[in-house]
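In the form predicted together with its partner chain, a lone chain appears below as structure tokens.
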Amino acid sequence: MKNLMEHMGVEPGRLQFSWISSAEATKFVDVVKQVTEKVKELGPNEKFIKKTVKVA
């Protein structure tokens, strides 16, 4: 799935997977930090924004 998303033109890093047990609190915190950093780097994802018709 990751491969196909990236093949289609979604930035690598936009989609991330992790396996964290409920007992791994520190890993959870680390992963969330890493994901947040990575996504901030990439900036807002504008590709998936739909242009809706504006009704006055």
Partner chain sequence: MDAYITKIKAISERLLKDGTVEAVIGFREGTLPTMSEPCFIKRSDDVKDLVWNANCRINLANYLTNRKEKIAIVAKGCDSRNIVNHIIENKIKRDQLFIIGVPCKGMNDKDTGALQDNCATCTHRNPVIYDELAGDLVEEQTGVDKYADVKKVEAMTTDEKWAFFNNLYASCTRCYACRNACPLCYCPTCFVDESKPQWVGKGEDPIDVRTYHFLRAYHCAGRCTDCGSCEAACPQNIKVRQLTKKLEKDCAELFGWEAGLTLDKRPPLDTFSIDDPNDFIK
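Structure of the form predicted alone, given the form predicted together with its partner chain:
A single chain, with no partners or molecules, comes next.
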């Protein structure tokens, strides 16, 4: 999966898998916070930002 995502232009830090039981609400919150912080650190994915073309 990692190779496919990189091929598509998605950095590895933007994808994470975790096994979390429905009884582990605290763990779910912690994982979501960690992933959110990591993605914010990475900033926008330049490959998926639409670029505007200026017409003279």
